[in-house]
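Presented below, as C-alpha coordinates, is a lone chain in the form predicted on its own.
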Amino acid sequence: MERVYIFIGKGGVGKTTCSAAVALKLAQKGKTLIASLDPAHNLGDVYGVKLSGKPKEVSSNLHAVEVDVDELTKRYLTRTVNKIKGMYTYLKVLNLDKYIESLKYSPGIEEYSILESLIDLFSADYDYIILDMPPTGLTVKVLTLPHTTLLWIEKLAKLRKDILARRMTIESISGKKCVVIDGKKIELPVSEEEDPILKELNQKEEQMDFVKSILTGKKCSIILVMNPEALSLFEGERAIKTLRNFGMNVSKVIINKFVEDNEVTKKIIQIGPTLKIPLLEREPRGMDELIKVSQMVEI
(Lines of atoms letter the chains of each structure in order from A and count residues from 1; the text may use other names and numbers.)
(Lines give C-alpha, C1' and ligand atoms only; values in the text may rest on other atoms or scores of the structure.)
(Ligands and ions follow the chains in the order given, each with its own letter.)
Protein backbone atom coordinates (compact mmCIF):
# COMPACT_ATOMS: atom_id res chain seq x y z
CA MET A 1 0.00 0.00 0.00
CA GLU A 2 1.42 3.37 -1.06
CA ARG A 3 -0.95 5.66 0.77
CA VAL A 4 -4.26 6.01 2.63
CA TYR A 5 -6.45 9.10 2.23
CA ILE A 6 -9.17 9.64 4.84
CA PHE A 7 -11.82 12.24 4.02
CA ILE A 8 -13.57 13.72 7.05
CA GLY A 9 -15.94 16.61 7.63
CA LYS A 10 -19.41 17.75 8.58
CA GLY A 11 -22.34 16.02 6.92
CA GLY A 12 -23.25 17.60 3.58
CA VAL A 13 -20.00 19.49 2.93
CA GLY A 14 -19.09 17.37 -0.11
CA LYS A 15 -16.79 14.65 1.29
CA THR A 16 -18.10 12.04 -1.12
CA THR A 17 -17.72 14.24 -4.21
CA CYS A 18 -14.18 15.28 -3.24
CA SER A 19 -13.05 11.76 -2.32
CA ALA A 20 -14.60 10.30 -5.50
CA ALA A 21 -12.78 12.88 -7.63
CA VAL A 22 -9.45 12.25 -5.88
CA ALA A 23 -9.91 8.48 -6.32
CA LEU A 24 -10.25 8.96 -10.09
CA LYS A 25 -7.01 10.93 -10.13
CA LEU A 26 -5.09 8.40 -8.02
CA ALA A 27 -6.31 5.54 -10.24
CA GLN A 28 -4.10 7.00 -12.97
CA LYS A 29 -1.08 6.23 -10.76
CA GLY A 30 -1.97 2.79 -9.39
CA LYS A 31 -4.60 0.31 -8.29
CA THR A 32 -7.08 2.25 -6.17
CA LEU A 33 -9.95 1.41 -3.80
CA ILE A 34 -12.47 3.94 -2.54
CA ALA A 35 -14.74 2.82 0.31
CA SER A 36 -17.74 4.65 1.69
CA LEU A 37 -18.14 4.06 5.44
CA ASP A 38 -21.01 6.51 5.83
CA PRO A 39 -24.23 4.65 6.76
CA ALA A 40 -26.04 7.09 4.44
CA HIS A 41 -24.16 6.12 1.27
CA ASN A 42 -24.19 8.21 -1.90
CA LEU A 43 -20.87 7.18 -3.46
CA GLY A 44 -22.72 5.14 -6.08
CA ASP A 45 -24.96 8.13 -6.85
CA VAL A 46 -21.90 10.34 -7.39
CA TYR A 47 -20.28 7.85 -9.79
CA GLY A 48 -23.60 7.04 -11.43
CA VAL A 49 -23.29 3.29 -10.75
CA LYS A 50 -24.90 0.83 -8.37
CA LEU A 51 -22.53 -0.22 -5.57
CA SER A 52 -22.75 -2.87 -2.86
CA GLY A 53 -20.69 -4.28 -0.01
CA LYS A 54 -18.26 -5.86 -2.48
CA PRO A 55 -15.69 -3.82 -4.44
CA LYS A 56 -16.79 -3.07 -7.99
CA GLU A 57 -14.66 -1.73 -10.83
CA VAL A 58 -16.12 1.65 -11.75
CA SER A 59 -13.27 2.89 -13.92
CA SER A 60 -9.87 1.73 -15.11
CA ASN A 61 -7.77 0.80 -12.07
CA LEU A 62 -10.49 2.03 -9.69
CA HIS A 63 -12.74 -0.09 -7.45
CA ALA A 64 -15.49 1.26 -5.22
CA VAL A 65 -17.45 -0.23 -2.33
CA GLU A 66 -20.22 0.94 -0.02
CA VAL A 67 -19.58 -0.84 3.26
CA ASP A 68 -22.84 -2.09 4.83
CA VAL A 69 -22.45 -0.80 8.41
CA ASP A 70 -25.60 -2.59 9.64
CA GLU A 71 -24.32 -5.91 8.30
CA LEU A 72 -20.90 -5.19 9.80
CA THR A 73 -22.53 -4.64 13.19
CA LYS A 74 -24.48 -7.90 13.02
CA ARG A 75 -21.37 -9.90 12.09
CA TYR A 76 -19.32 -8.18 14.78
CA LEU A 77 -21.90 -8.95 17.46
CA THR A 78 -22.35 -12.58 16.39
CA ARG A 79 -18.58 -13.12 16.29
CA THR A 80 -18.11 -11.46 19.69
CA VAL A 81 -20.88 -13.45 21.37
CA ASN A 82 -19.54 -16.74 19.96
CA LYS A 83 -16.06 -15.94 21.24
CA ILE A 84 -17.37 -15.14 24.72
CA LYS A 85 -19.42 -18.34 24.83
CA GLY A 86 -16.40 -20.34 23.69
CA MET A 87 -14.10 -18.83 26.31
CA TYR A 88 -16.60 -19.21 29.15
CA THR A 89 -18.09 -22.62 28.40
CA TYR A 90 -17.91 -23.45 32.10
CA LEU A 91 -20.52 -20.78 32.84
CA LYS A 92 -23.73 -22.44 31.69
CA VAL A 93 -25.80 -19.44 32.74
CA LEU A 94 -24.05 -17.34 30.10
CA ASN A 95 -26.46 -17.19 27.17
CA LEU A 96 -26.10 -14.03 25.13
CA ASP A 97 -27.95 -15.07 21.97
CA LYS A 98 -31.14 -13.25 22.92
CA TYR A 99 -29.19 -10.04 23.59
CA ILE A 100 -27.64 -9.70 20.12
CA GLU A 101 -30.52 -7.61 18.82
CA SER A 102 -30.41 -5.18 21.75
CA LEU A 103 -26.60 -5.07 21.88
CA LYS A 104 -26.40 -3.44 18.45
CA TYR A 105 -27.87 -0.29 19.98
CA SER A 106 -25.25 -0.20 22.74
CA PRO A 107 -22.74 2.68 22.79
CA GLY A 108 -19.60 1.98 20.80
CA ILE A 109 -20.85 -1.02 18.80
CA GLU A 110 -21.12 0.88 15.52
CA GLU A 111 -17.68 2.45 16.05
CA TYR A 112 -16.04 -0.93 16.72
CA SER A 113 -17.76 -2.44 13.69
CA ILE A 114 -16.39 0.31 11.43
CA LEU A 115 -12.98 -0.05 13.06
CA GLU A 116 -12.89 -3.76 12.19
CA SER A 117 -13.71 -2.80 8.61
CA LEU A 118 -10.67 -0.48 8.62
CA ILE A 119 -8.47 -3.45 9.53
CA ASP A 120 -9.70 -5.31 6.44
CA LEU A 121 -9.42 -2.26 4.18
CA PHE A 122 -5.88 -1.42 5.29
CA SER A 123 -4.88 -5.01 4.55
CA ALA A 124 -6.40 -5.02 1.04
CA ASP A 125 -4.19 -5.38 -2.03
CA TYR A 126 -4.31 -1.84 -3.42
CA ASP A 127 -1.77 0.91 -4.01
CA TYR A 128 -4.11 3.66 -2.82
CA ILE A 129 -7.03 3.45 -0.40
CA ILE A 130 -9.52 6.31 -0.03
CA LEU A 131 -12.03 6.34 2.81
CA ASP A 132 -15.19 8.42 2.60
CA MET A 133 -15.99 8.65 6.31
CA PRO A 134 -19.24 9.32 8.21
CA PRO A 135 -19.95 12.82 9.61
CA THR A 136 -17.32 14.24 11.96
CA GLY A 137 -18.64 13.06 15.35
CA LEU A 138 -18.71 9.36 14.47
CA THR A 139 -15.49 9.59 12.45
CA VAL A 140 -13.49 11.11 15.31
CA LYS A 141 -14.71 8.36 17.64
CA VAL A 142 -13.63 5.66 15.16
CA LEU A 143 -10.20 7.19 14.47
CA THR A 144 -9.40 7.62 18.19
CA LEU A 145 -10.74 4.20 19.17
CA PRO A 146 -7.47 2.26 18.60
CA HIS A 147 -5.69 4.53 21.10
CA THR A 148 -8.33 4.18 23.84
CA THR A 149 -8.76 0.45 23.16
CA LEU A 150 -5.03 -0.14 23.68
CA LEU A 151 -5.27 1.51 27.09
CA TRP A 152 -8.16 -0.79 28.05
CA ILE A 153 -6.34 -3.87 26.75
CA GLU A 154 -3.31 -3.02 28.88
CA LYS A 155 -5.49 -2.83 32.02
CA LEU A 156 -7.49 -5.97 31.18
CA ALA A 157 -4.38 -8.01 30.35
CA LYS A 158 -2.82 -7.12 33.70
CA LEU A 159 -6.03 -8.09 35.50
CA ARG A 160 -6.23 -11.39 33.62
CA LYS A 161 -2.61 -12.23 34.41
CA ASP A 162 -3.33 -11.60 38.10
CA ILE A 163 -6.29 -14.01 37.94
CA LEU A 164 -4.17 -16.70 36.27
CA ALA A 165 -1.41 -16.24 38.85
CA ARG A 166 -3.92 -16.78 41.68
CA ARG A 167 -5.32 -19.86 39.95
CA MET A 168 -1.82 -21.28 39.62
CA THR A 169 -1.18 -20.68 43.33
CA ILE A 170 -4.42 -22.47 44.27
CA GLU A 171 -3.60 -25.35 41.92
CA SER A 172 -0.16 -25.81 43.49
CA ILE A 173 -1.84 -26.21 46.88
CA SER A 174 -5.02 -28.17 46.15
CA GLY A 175 -4.47 -29.59 42.66
CA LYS A 176 -5.93 -28.85 39.22
CA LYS A 177 -9.48 -27.49 39.19
CA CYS A 178 -12.06 -28.81 36.75
CA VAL A 179 -15.74 -28.29 36.05
CA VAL A 180 -18.12 -30.81 34.50
CA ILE A 181 -20.63 -29.67 31.86
CA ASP A 182 -22.98 -32.20 30.25
CA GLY A 183 -20.71 -34.98 31.43
CA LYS A 184 -17.61 -33.36 29.91
CA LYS A 185 -14.71 -32.41 32.17
CA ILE A 186 -13.25 -28.96 31.46
CA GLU A 187 -9.99 -27.78 33.02
CA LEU A 188 -9.67 -24.13 33.96
CA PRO A 189 -6.62 -22.52 32.30
CA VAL A 190 -3.89 -21.36 34.65
CA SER A 191 -0.98 -20.46 32.33
CA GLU A 192 -0.83 -17.41 30.10
CA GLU A 193 0.07 -19.54 27.07
CA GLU A 194 -3.12 -21.65 27.24
CA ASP A 195 -5.57 -18.96 28.35
CA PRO A 196 -8.02 -18.13 25.50
CA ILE A 197 -8.95 -14.77 27.01
CA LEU A 198 -5.36 -13.56 27.14
CA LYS A 199 -4.81 -14.85 23.60
CA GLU A 200 -7.81 -12.82 22.45
CA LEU A 201 -6.51 -9.70 24.19
CA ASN A 202 -3.08 -10.15 22.57
CA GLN A 203 -4.66 -10.57 19.14
CA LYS A 204 -6.80 -7.49 19.64
CA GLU A 205 -3.71 -5.55 20.76
CA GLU A 206 -1.92 -6.48 17.52
CA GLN A 207 -4.90 -5.31 15.46
CA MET A 208 -5.18 -1.99 17.30
CA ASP A 209 -1.42 -1.40 17.01
CA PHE A 210 -1.69 -2.04 13.27
CA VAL A 211 -4.51 0.47 12.74
CA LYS A 212 -2.88 3.04 15.01
CA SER A 213 0.42 2.74 13.11
CA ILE A 214 -1.41 3.46 9.83
CA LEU A 215 -3.42 6.40 11.19
CA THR A 216 -0.41 8.08 12.80
CA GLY A 217 2.14 7.09 10.14
CA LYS A 218 3.55 8.86 7.11
CA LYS A 219 1.42 6.86 4.66
CA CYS A 220 -1.83 8.34 5.97
CA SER A 221 -3.28 11.69 4.86
CA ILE A 222 -6.36 13.00 6.63
CA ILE A 223 -8.24 15.45 4.41
CA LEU A 224 -10.78 17.77 6.04
CA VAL A 225 -13.54 18.95 3.69
CA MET A 226 -15.23 22.21 4.68
CA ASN A 227 -17.69 24.73 3.31
CA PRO A 228 -17.16 28.47 3.87
CA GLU A 229 -19.77 28.41 6.66
CA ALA A 230 -19.38 29.07 10.37
CA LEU A 231 -20.76 25.69 11.55
CA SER A 232 -18.46 23.81 9.20
CA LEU A 233 -15.50 25.83 10.51
CA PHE A 234 -16.31 25.24 14.20
CA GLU A 235 -16.80 21.50 13.73
CA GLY A 236 -13.64 21.21 11.65
CA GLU A 237 -11.54 23.06 14.22
CA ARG A 238 -12.76 20.75 17.00
CA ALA A 239 -11.94 17.69 14.90
CA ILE A 240 -8.41 18.95 14.18
CA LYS A 241 -7.78 19.60 17.87
CA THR A 242 -9.04 16.17 18.97
CA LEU A 243 -7.14 14.23 16.30
CA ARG A 244 -3.95 16.15 17.08
CA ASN A 245 -4.24 15.10 20.74
CA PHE A 246 -4.14 11.47 19.55
CA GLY A 247 -1.12 11.92 17.29
CA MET A 248 -3.05 12.40 14.04
CA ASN A 249 -2.80 15.47 11.85
CA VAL A 250 -5.01 16.88 9.11
CA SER A 251 -2.62 17.28 6.19
CA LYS A 252 -4.90 19.35 3.95
CA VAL A 253 -8.20 21.21 4.00
CA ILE A 254 -10.44 21.25 0.95
CA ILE A 255 -12.69 24.30 0.80
CA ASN A 256 -15.65 23.08 -1.22
CA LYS A 257 -18.01 25.67 -2.74
CA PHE A 258 -15.20 28.19 -2.35
CA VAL A 259 -16.18 31.84 -2.17
CA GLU A 260 -13.38 34.44 -2.24
CA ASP A 261 -14.93 37.35 -0.38
CA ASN A 262 -15.98 35.48 2.79
CA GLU A 263 -14.80 35.95 6.39
CA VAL A 264 -15.08 32.23 7.14
CA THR A 265 -13.00 31.40 4.07
CA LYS A 266 -10.21 33.63 5.38
CA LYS A 267 -10.25 31.79 8.74
CA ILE A 268 -10.20 28.37 7.06
CA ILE A 269 -7.16 29.35 4.99
CA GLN A 270 -5.32 30.15 8.24
CA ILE A 271 -5.75 26.55 9.45
CA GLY A 272 -3.16 25.15 7.05
CA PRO A 273 -2.61 24.02 3.45
CA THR A 274 -5.86 24.40 1.51
CA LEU A 275 -7.28 23.27 -1.81
CA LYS A 276 -10.16 25.18 -3.38
CA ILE A 277 -13.13 23.87 -5.33
CA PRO A 278 -15.32 26.74 -6.55
CA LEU A 279 -19.07 26.91 -6.19
CA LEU A 280 -20.28 25.08 -9.30
CA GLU A 281 -23.52 25.62 -11.16
CA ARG A 282 -24.67 22.12 -10.27
CA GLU A 283 -23.53 19.22 -8.13
CA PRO A 284 -21.07 16.99 -10.04
CA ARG A 285 -22.48 13.60 -11.08
CA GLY A 286 -20.90 10.95 -13.28
CA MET A 287 -17.34 10.27 -14.39
CA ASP A 288 -16.98 13.16 -16.83
CA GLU A 289 -17.94 15.82 -14.28
CA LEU A 290 -15.83 14.21 -11.54
CA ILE A 291 -12.78 14.22 -13.80
CA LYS A 292 -13.18 18.00 -14.10
CA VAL A 293 -13.32 18.30 -10.29
CA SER A 294 -10.25 16.05 -9.93
CA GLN A 295 -8.25 18.50 -12.02
CA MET A 296 -8.88 21.15 -9.35
CA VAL A 297 -7.52 18.97 -6.55
CA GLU A 298 -3.81 18.27 -6.22
CA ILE A 299 -3.33 15.84 -3.31
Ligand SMILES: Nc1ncnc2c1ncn2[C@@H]1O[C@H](COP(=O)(O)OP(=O)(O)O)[C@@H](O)[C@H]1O
Contents of the next structure:
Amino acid sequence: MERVYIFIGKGGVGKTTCSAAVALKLAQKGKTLIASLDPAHNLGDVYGVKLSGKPKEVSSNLHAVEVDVDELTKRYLTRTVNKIKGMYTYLKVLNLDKYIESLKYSPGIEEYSILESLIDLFSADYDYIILDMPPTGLTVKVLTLPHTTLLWIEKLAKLRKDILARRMTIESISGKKCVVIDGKKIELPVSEEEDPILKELNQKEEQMDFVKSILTGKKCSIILVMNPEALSLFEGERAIKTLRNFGMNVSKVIINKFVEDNEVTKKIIQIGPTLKIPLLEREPRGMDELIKVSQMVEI
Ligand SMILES: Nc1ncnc2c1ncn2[C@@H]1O[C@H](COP(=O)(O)OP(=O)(O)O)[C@@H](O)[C@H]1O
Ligand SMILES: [Mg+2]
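Requested next: the structure of the form predicted together with this ligand (the form predicted on its own having been shown above).
Below is the entire complex, every chain and molecule, led by the chain shown above.
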Protein backbone atom coordinates (compact mmCIF):
# COMPACT_ATOMS: atom_id res chain seq x y z
CA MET A 1 0.00 0.00 0.00
CA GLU A 2 1.35 3.41 -1.04
CA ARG A 3 -0.94 5.60 1.02
CA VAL A 4 -4.21 5.72 2.92
CA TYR A 5 -6.41 8.83 2.90
CA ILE A 6 -8.93 9.19 5.73
CA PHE A 7 -11.71 11.72 5.19
CA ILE A 8 -13.19 13.06 8.40
CA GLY A 9 -15.52 15.93 9.36
CA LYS A 10 -18.97 16.92 10.56
CA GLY A 11 -22.04 15.28 9.04
CA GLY A 12 -23.08 16.85 5.72
CA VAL A 13 -19.89 18.85 5.02
CA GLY A 14 -19.05 16.76 1.94
CA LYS A 15 -16.79 13.91 3.11
CA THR A 16 -18.35 11.42 0.71
CA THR A 17 -18.36 13.83 -2.24
CA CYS A 18 -14.75 14.93 -1.72
CA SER A 19 -13.42 11.43 -1.05
CA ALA A 20 -15.24 10.07 -4.11
CA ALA A 21 -13.64 12.79 -6.25
CA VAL A 22 -10.15 12.25 -4.80
CA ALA A 23 -10.50 8.49 -5.39
CA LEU A 24 -11.13 9.11 -9.10
CA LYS A 25 -8.01 11.21 -9.24
CA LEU A 26 -5.83 8.64 -7.44
CA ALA A 27 -7.13 5.84 -9.67
CA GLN A 28 -5.22 7.53 -12.51
CA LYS A 29 -2.01 6.80 -10.59
CA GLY A 30 -2.62 3.32 -9.19
CA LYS A 31 -5.01 0.61 -8.06
CA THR A 32 -7.43 2.35 -5.72
CA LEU A 33 -10.07 1.27 -3.22
CA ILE A 34 -12.60 3.63 -1.69
CA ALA A 35 -14.50 2.29 1.33
CA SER A 36 -17.47 3.91 3.00
CA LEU A 37 -17.41 3.20 6.72
CA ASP A 38 -20.36 5.41 7.59
CA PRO A 39 -23.20 3.06 8.63
CA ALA A 40 -25.48 5.56 6.81
CA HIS A 41 -23.82 4.97 3.42
CA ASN A 42 -24.20 7.31 0.49
CA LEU A 43 -21.10 6.56 -1.56
CA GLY A 44 -23.20 4.57 -4.04
CA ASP A 45 -25.63 7.50 -4.35
CA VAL A 46 -22.74 9.87 -5.04
CA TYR A 47 -21.26 7.70 -7.80
CA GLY A 48 -24.72 6.77 -9.04
CA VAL A 49 -23.80 3.08 -8.77
CA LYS A 50 -25.28 0.33 -6.59
CA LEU A 51 -22.65 -0.74 -4.06
CA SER A 52 -22.47 -3.51 -1.46
CA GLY A 53 -20.13 -5.00 1.15
CA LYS A 54 -17.99 -6.46 -1.68
CA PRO A 55 -15.63 -4.17 -3.62
CA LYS A 56 -16.95 -3.37 -7.08
CA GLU A 57 -15.11 -1.78 -9.99
CA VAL A 58 -16.82 1.57 -10.57
CA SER A 59 -14.30 3.05 -12.95
CA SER A 60 -10.95 2.08 -14.43
CA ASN A 61 -8.55 1.14 -11.59
CA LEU A 62 -11.13 2.14 -8.95
CA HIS A 63 -13.03 -0.22 -6.65
CA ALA A 64 -15.69 0.92 -4.18
CA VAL A 65 -17.25 -0.79 -1.19
CA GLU A 66 -19.90 0.10 1.39
CA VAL A 67 -18.78 -1.84 4.46
CA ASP A 68 -21.75 -3.59 6.08
CA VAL A 69 -21.18 -2.57 9.70
CA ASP A 70 -24.23 -4.53 11.00
CA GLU A 71 -23.05 -7.74 9.38
CA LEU A 72 -19.51 -7.16 10.68
CA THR A 73 -20.86 -6.62 14.20
CA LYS A 74 -22.72 -9.95 14.07
CA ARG A 75 -19.63 -11.77 12.77
CA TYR A 76 -17.40 -10.06 15.33
CA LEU A 77 -19.69 -11.07 18.22
CA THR A 78 -20.14 -14.67 17.06
CA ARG A 79 -16.38 -15.02 16.66
CA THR A 80 -15.75 -13.50 20.08
CA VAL A 81 -18.32 -15.72 21.80
CA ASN A 82 -16.85 -18.82 20.12
CA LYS A 83 -13.38 -17.85 21.25
CA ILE A 84 -14.58 -17.32 24.83
CA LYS A 85 -16.35 -20.69 24.73
CA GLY A 86 -13.15 -22.37 23.59
CA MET A 87 -10.99 -20.66 26.17
CA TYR A 88 -13.28 -20.74 29.17
CA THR A 89 -14.91 -24.14 28.78
CA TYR A 90 -16.60 -23.85 32.15
CA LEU A 91 -18.50 -20.74 30.97
CA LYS A 92 -20.76 -23.02 28.90
CA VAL A 93 -23.11 -23.08 31.86
CA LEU A 94 -23.60 -19.35 31.33
CA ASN A 95 -25.01 -19.99 27.84
CA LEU A 96 -23.29 -17.04 26.17
CA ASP A 97 -25.24 -17.45 22.92
CA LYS A 98 -28.30 -15.86 24.37
CA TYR A 99 -26.29 -12.72 25.06
CA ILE A 100 -25.22 -12.19 21.43
CA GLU A 101 -28.45 -10.39 20.63
CA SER A 102 -28.11 -7.96 23.52
CA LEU A 103 -24.33 -7.57 23.16
CA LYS A 104 -25.03 -6.11 19.71
CA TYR A 105 -26.33 -2.99 21.44
CA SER A 106 -23.46 -2.67 23.89
CA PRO A 107 -21.50 0.56 23.85
CA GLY A 108 -18.33 0.29 21.80
CA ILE A 109 -19.35 -2.66 19.64
CA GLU A 110 -19.93 -0.58 16.50
CA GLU A 111 -16.55 1.13 16.96
CA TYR A 112 -14.79 -2.23 17.31
CA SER A 113 -16.51 -3.62 14.22
CA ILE A 114 -15.40 -0.61 12.17
CA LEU A 115 -11.88 -0.98 13.55
CA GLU A 116 -11.82 -4.66 12.53
CA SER A 117 -12.76 -3.66 9.00
CA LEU A 118 -9.87 -1.15 9.00
CA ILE A 119 -7.50 -4.04 9.71
CA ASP A 120 -8.89 -5.92 6.67
CA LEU A 121 -8.79 -2.83 4.45
CA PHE A 122 -5.20 -1.95 5.37
CA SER A 123 -4.16 -5.48 4.43
CA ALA A 124 -5.93 -5.38 1.04
CA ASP A 125 -3.90 -5.33 -2.16
CA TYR A 126 -4.26 -1.71 -3.37
CA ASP A 127 -1.89 1.18 -3.99
CA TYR A 128 -4.28 3.74 -2.53
CA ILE A 129 -6.98 3.25 0.07
CA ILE A 130 -9.53 5.97 0.75
CA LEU A 131 -11.77 5.86 3.76
CA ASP A 132 -15.01 7.82 3.79
CA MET A 133 -15.65 7.97 7.52
CA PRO A 134 -18.78 8.49 9.66
CA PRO A 135 -19.33 11.93 11.24
CA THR A 136 -16.64 13.17 13.66
CA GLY A 137 -17.83 11.69 16.99
CA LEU A 138 -17.84 8.05 15.90
CA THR A 139 -14.73 8.48 13.74
CA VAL A 140 -12.63 9.91 16.55
CA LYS A 141 -13.69 7.00 18.77
CA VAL A 142 -12.68 4.45 16.11
CA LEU A 143 -9.33 6.10 15.36
CA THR A 144 -8.34 6.33 19.03
CA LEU A 145 -9.44 2.77 19.82
CA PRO A 146 -6.14 1.01 18.97
CA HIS A 147 -4.35 3.18 21.52
CA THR A 148 -6.86 2.58 24.35
CA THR A 149 -7.11 -1.13 23.50
CA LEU A 150 -3.35 -1.48 23.77
CA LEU A 151 -3.48 0.00 27.28
CA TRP A 152 -6.16 -2.54 28.22
CA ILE A 153 -4.23 -5.43 26.71
CA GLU A 154 -1.15 -4.47 28.70
CA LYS A 155 -3.11 -4.54 31.99
CA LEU A 156 -4.95 -7.77 31.12
CA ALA A 157 -1.76 -9.55 30.06
CA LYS A 158 -0.14 -8.64 33.36
CA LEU A 159 -3.15 -9.91 35.30
CA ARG A 160 -3.13 -13.15 33.32
CA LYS A 161 0.58 -13.67 33.90
CA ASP A 162 0.01 -13.22 37.64
CA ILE A 163 -2.73 -15.87 37.56
CA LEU A 164 -0.49 -18.30 35.69
CA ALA A 165 2.40 -17.69 38.09
CA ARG A 166 0.13 -18.51 41.03
CA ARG A 167 -1.14 -21.65 39.34
CA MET A 168 2.45 -22.67 38.77
CA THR A 169 3.25 -22.20 42.48
CA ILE A 170 0.21 -24.24 43.54
CA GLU A 171 1.09 -26.97 41.03
CA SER A 172 4.64 -27.24 42.34
CA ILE A 173 3.28 -27.79 45.86
CA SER A 174 0.21 -29.95 45.32
CA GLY A 175 0.55 -31.34 41.77
CA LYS A 176 -1.40 -30.74 38.54
CA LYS A 177 -4.89 -29.28 38.91
CA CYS A 178 -7.82 -30.45 36.83
CA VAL A 179 -11.42 -29.32 36.59
CA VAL A 180 -14.20 -31.70 35.57
CA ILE A 181 -16.76 -30.33 33.09
CA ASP A 182 -19.50 -32.53 31.63
CA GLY A 183 -17.64 -35.55 33.00
CA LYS A 184 -14.47 -34.50 31.10
CA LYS A 185 -11.22 -33.80 32.94
CA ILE A 186 -9.64 -30.53 31.81
CA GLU A 187 -6.11 -29.49 32.77
CA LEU A 188 -5.69 -25.80 33.53
CA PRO A 189 -2.81 -24.18 31.60
CA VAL A 190 0.04 -22.93 33.74
CA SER A 191 2.76 -21.86 31.33
CA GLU A 192 2.64 -18.58 29.39
CA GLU A 193 3.48 -20.35 26.11
CA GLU A 194 0.51 -22.72 26.20
CA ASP A 195 -2.09 -20.40 27.68
CA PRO A 196 -4.76 -19.67 25.03
CA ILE A 197 -5.83 -16.45 26.73
CA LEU A 198 -2.35 -14.97 26.67
CA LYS A 199 -1.99 -16.09 23.04
CA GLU A 200 -5.20 -14.27 22.16
CA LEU A 201 -4.04 -11.14 23.97
CA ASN A 202 -0.72 -11.24 22.09
CA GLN A 203 -2.50 -11.63 18.78
CA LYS A 204 -4.80 -8.67 19.54
CA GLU A 205 -1.78 -6.63 20.56
CA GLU A 206 -0.13 -7.33 17.19
CA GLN A 207 -3.28 -6.30 15.31
CA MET A 208 -3.66 -3.09 17.32
CA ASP A 209 0.02 -2.22 16.85
CA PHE A 210 -0.44 -2.73 13.11
CA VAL A 211 -3.43 -0.33 12.78
CA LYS A 212 -1.89 2.17 15.15
CA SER A 213 1.37 2.20 13.20
CA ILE A 214 -0.51 2.92 9.98
CA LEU A 215 -2.73 5.61 11.52
CA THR A 216 0.20 7.43 13.09
CA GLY A 217 2.69 6.68 10.31
CA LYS A 218 3.98 8.44 7.20
CA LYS A 219 1.68 6.60 4.80
CA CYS A 220 -1.48 8.03 6.34
CA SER A 221 -3.11 11.33 5.36
CA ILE A 222 -6.02 12.47 7.48
CA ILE A 223 -8.07 14.98 5.53
CA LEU A 224 -10.52 17.16 7.41
CA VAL A 225 -13.45 18.40 5.35
CA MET A 226 -15.09 21.60 6.53
CA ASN A 227 -17.62 24.13 5.31
CA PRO A 228 -16.98 27.83 5.85
CA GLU A 229 -19.29 27.72 8.87
CA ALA A 230 -18.45 28.24 12.54
CA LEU A 231 -19.93 24.94 13.75
CA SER A 232 -17.95 22.81 11.33
CA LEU A 233 -14.82 24.77 12.32
CA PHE A 234 -15.40 24.22 16.06
CA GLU A 235 -16.06 20.50 15.61
CA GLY A 236 -13.02 20.18 13.34
CA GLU A 237 -10.75 21.97 15.81
CA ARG A 238 -11.85 19.62 18.60
CA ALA A 239 -11.16 16.59 16.39
CA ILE A 240 -7.69 17.89 15.48
CA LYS A 241 -6.85 18.32 19.17
CA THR A 242 -8.06 14.87 20.22
CA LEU A 243 -6.35 13.10 17.32
CA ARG A 244 -3.12 14.96 18.01
CA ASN A 245 -3.19 13.69 21.62
CA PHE A 246 -3.16 10.19 20.16
CA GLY A 247 -0.32 10.84 17.72
CA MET A 248 -2.45 11.42 14.61
CA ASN A 249 -2.13 14.56 12.50
CA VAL A 250 -4.56 16.17 10.08
CA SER A 251 -2.47 16.77 6.98
CA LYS A 252 -4.90 18.81 4.91
CA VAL A 253 -8.15 20.71 5.29
CA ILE A 254 -10.66 20.91 2.45
CA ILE A 255 -12.95 23.92 2.61
CA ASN A 256 -15.88 22.52 0.70
CA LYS A 257 -18.91 24.54 -0.49
CA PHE A 258 -16.64 27.54 -0.45
CA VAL A 259 -18.34 30.85 -1.29
CA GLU A 260 -16.07 33.74 -0.47
CA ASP A 261 -13.51 34.59 2.17
CA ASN A 262 -15.17 35.34 5.49
CA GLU A 263 -14.04 35.32 9.13
CA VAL A 264 -14.45 31.54 9.40
CA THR A 265 -12.45 30.88 6.22
CA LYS A 266 -9.63 33.05 7.56
CA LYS A 267 -9.55 30.93 10.74
CA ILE A 268 -9.66 27.65 8.80
CA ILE A 269 -6.73 28.75 6.64
CA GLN A 270 -4.65 29.29 9.80
CA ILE A 271 -5.01 25.58 10.69
CA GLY A 272 -2.67 24.43 7.92
CA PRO A 273 -2.64 23.54 4.20
CA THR A 274 -6.10 24.07 2.75
CA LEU A 275 -7.81 23.38 -0.52
CA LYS A 276 -11.00 25.08 -1.64
CA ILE A 277 -13.88 23.46 -3.51
CA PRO A 278 -16.60 25.96 -4.44
CA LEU A 279 -20.26 25.62 -3.64
CA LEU A 280 -21.57 24.19 -6.89
CA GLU A 281 -24.93 25.03 -8.44
CA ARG A 282 -26.02 21.41 -8.29
CA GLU A 283 -25.21 18.58 -5.89
CA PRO A 284 -22.34 16.78 -7.67
CA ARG A 285 -23.62 13.27 -8.42
CA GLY A 286 -22.64 10.66 -10.98
CA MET A 287 -19.25 9.93 -12.54
CA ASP A 288 -19.16 12.86 -14.98
CA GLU A 289 -19.83 15.48 -12.31
CA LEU A 290 -17.42 13.88 -9.88
CA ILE A 291 -14.68 13.89 -12.48
CA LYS A 292 -15.24 17.65 -12.72
CA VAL A 293 -14.88 17.96 -8.91
CA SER A 294 -11.78 15.75 -9.00
CA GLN A 295 -10.16 18.25 -11.38
CA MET A 296 -10.55 20.89 -8.66
CA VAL A 297 -8.55 18.90 -6.08
CA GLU A 298 -4.82 18.50 -5.84
CA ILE A 299 -4.01 15.90 -3.22
N1 LIG B 1 -19.10 21.49 -3.40
C2 LIG B 1 -20.40 21.20 -3.29
N3 LIG B 1 -21.33 21.98 -3.87
C4 LIG B 1 -22.64 21.72 -3.76
N5 LIG B 1 -23.14 20.70 -3.07
C6 LIG B 1 -22.28 19.87 -2.45
C7 LIG B 1 -20.86 20.08 -2.54
N8 LIG B 1 -20.25 19.08 -1.82
C9 LIG B 1 -21.23 18.31 -1.33
N10 LIG B 1 -22.45 18.76 -1.69
C11 LIG B 1 -23.75 18.21 -1.29
O12 LIG B 1 -23.84 18.30 0.13
C13 LIG B 1 -24.53 17.18 0.66
C14 LIG B 1 -23.66 16.47 1.71
O15 LIG B 1 -22.52 15.94 1.05
P16 LIG B 1 -21.88 14.55 1.48
O17 LIG B 1 -20.71 14.35 0.60
O18 LIG B 1 -22.93 13.50 1.49
O19 LIG B 1 -21.46 14.92 2.96
P20 LIG B 1 -20.97 13.95 4.17
O21 LIG B 1 -20.45 12.71 3.55
O22 LIG B 1 -19.92 14.75 4.85
O23 LIG B 1 -22.15 13.72 5.03
C24 LIG B 1 -24.88 16.30 -0.51
O25 LIG B 1 -26.19 16.58 -0.89
C26 LIG B 1 -23.88 16.73 -1.58
O27 LIG B 1 -24.33 16.50 -2.89
MG1 LIG C 1 -21.04 10.67 3.89
